[in-house]
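First, one chain by itself in structure tokens, the form predicted on its own.
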Amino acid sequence: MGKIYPKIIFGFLITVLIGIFSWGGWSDPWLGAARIFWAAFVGLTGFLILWTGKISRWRAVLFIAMAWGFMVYFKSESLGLTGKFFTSDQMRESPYCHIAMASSIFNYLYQQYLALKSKAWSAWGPLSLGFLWLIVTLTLGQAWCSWACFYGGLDEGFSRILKKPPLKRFNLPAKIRDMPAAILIFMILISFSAMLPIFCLWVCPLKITTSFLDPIDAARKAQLLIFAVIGILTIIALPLVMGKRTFCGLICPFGAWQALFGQINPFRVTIDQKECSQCGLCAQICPTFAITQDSLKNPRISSYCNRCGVCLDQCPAGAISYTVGPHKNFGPLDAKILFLFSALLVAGAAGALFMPEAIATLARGLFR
């Protein structure tokens, strides 16, 4: 029993910290109970990861739940489910979304310049989000894309439906792996030239909302068609047949953004060359194409790695591990425990912004 106590303490500490962060009183009993439930759910995830040794399995449960909770809370009205079909030119401004901000960064910087110049203090919102992004990047880095992103659980969920996807062993050509970086650069430039969030308006299926589309009927229909094709293909169909996260791995500009800036984060996934048997299993199962047969020869994992834990769980030689830089320990502290603690805190805090509301909404519908 002694070995289980540290795991219980780990989960309990996560629960308490997330509970403190998300607490808002009992003015609404449903919401108060939902906040406690969410904190306990994140803490339980941490306990189960340490107890079973399966990182990715329980991370995926948390991650997928966050994505669908986000859809319940934020997207129900914007999808028109409440009957409000609203559109205006003003709503075509870039939303406060990490994907939109990465693909329209020059637009945001210009808007902040105008806000600072005119002393329009109320327009400084994106600037504060920039500081928040820096904090998240320093604490989580690229792992945001597999632990805390409130969209990423969508293609993750579909990629896990089939136990043996027919194209699981598909090897991505090396030149295609940098496609997200090309998309990011192209979208930044074209968005700035048009002063519009082009990725959101014409590419991102996650922006299928009745309030964010072009008010011109023909353009709106074209947008819906493009969104539907890209969404069905990259969020549903390809993840199903490949068992890979194709939207997050090959399309999302923020994935490329974090692949670059996330390198300032100290956490890494490292392959021990002495232990590695060169079996190639990690390259086959990596859901974001971050490991290839060529990279195993070094061995080196791409900066596109999301720290999802799939390769750590399934490496037969136990040659893959979380590290701080190249080291498995940070002083007396285990790098794996440090990473999991950081990842669960960030994921829990991000989810606390909307998951209690989503849980309370579902609970009211079920039990009233």
The other form holds:
Amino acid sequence: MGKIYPKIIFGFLITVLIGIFSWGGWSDPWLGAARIFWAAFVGLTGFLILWTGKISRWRAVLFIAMAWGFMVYFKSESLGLTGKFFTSDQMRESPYCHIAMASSIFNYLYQQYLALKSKAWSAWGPLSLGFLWLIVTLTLGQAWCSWACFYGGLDEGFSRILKKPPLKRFNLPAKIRDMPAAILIFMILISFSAMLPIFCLWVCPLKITTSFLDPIDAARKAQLLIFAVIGILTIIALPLVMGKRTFCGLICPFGAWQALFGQINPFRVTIDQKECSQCGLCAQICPTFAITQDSLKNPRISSYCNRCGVCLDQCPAGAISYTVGPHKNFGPLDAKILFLFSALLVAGAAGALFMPEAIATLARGLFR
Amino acid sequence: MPYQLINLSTFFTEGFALGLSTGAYCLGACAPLLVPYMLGEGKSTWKANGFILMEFMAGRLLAYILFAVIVSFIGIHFSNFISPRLIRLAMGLSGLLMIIYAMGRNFSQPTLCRRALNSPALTRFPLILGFSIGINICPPFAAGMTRLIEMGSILFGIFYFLSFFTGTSLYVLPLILVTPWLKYERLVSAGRLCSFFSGIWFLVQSLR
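Target state, the form predicted together with the partner chain; input state, the form predicted on its own:
Complete assembly follows, chain above in first position.
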């Protein structure tokens, strides 16, 4: 385990930075305390990862907590504001998803042009989101999907319930792994064609964390049925029996988007050819189908890798590591420490947007 | 300038302007078919993809000209009768073609689709695909059709739709920009899977 002090300093540094980022005063003491709690929670995760050497175990705790926290935050906001479980209107707010934006890209471009010209900073929604996405992609790349995404913790949570999932060793055909990319291409084309956010309206079950449209007519009922089927199958049932993140690995188009653009990020998970014993354990346990037996022959991990750390924790030969490009060190710095620092900061900052509110809501409910 | 020639240039300009103003709609209809096909079948050379694109465009042009001739003959009443049916037929045909293509390319099992894909009837697949989407009477196409009937001349009608086709094509031509991406094997595989979704989408649209 080595010396404990550098690990404490690492965790403390993250706590301080997230604390500063999320700080908003004591006007609401519950919220103030929740902000401190959140910062400490992220810092503690960093400390525990370094102290125990188990990356994925502690990452998963943070990640799953974020997904459920996001649901608590959105649901309580939505119920508090409208008193209704369903949304009765079409989606009017700025979609925060590129798939949804494809249907109204020209409107957005024009709107953003007007916002820039008139210096109406408050109307900079999509631009700001675009800028945030760029920062996240530069700092984390595809690792967003296992460290900071506020949806991914749902199927990860279910995939970890059974210790020995019955279909853990089931090998999918390699081309099925390209399904998210196919869905991404199709949804962008169709959203543009129909001028509607088709993925949001018809496919994405992750609206469970926000709100569904009122099932007032046959089409809306069909949408709800599709959401339910896809959701139950890919977020609950398949993760349970396969122990894999089937929604993130086989459906989520944002994962494919990040796999493509995440290549600009320098962090990688690399298999050391000299040390690899070709046991194939990593291919069996990879929760997002990013490693296959074929890819081990090179050995190379596909661009769909989420940097979740499961294979790093389990590899019996210790042949897998975080690298910057192909290098284990970046100057005097350890690539692993650099990556973990970057990942925890981004996850903590993303979570700071909703986790303190969610924690405060739960705390008020429990202790008041 | 002779009267006929003035009219011809007027109709040409009018058709071109209609095509330019509504081309985004055509792009929306063509892209979900053409992009997955180009990703799945194209090569990372401009020439190979240019050929696919040209074949597709030729199919569309053929459908437009055929339509111009037929509508000039049959008149407005009959065309009003066949339009909604033709839309469904066009959508259904496009969807079916894409499903056959996707099944033939993605799976080794359904030999029927593989055979169909290799049959002489489908050797010019992009041409047939272009034709099937070309006969889809979209709103801009319907606007052109009304004008065509007003003209009452087959020659003017052909010119009108030729210029309409030119205007709309300016939107479709940039789809060839997918070419440099085709060197990525995964994208080719994704394109083939995507063609299946497109097929289902068009088929469902035809049944609505």
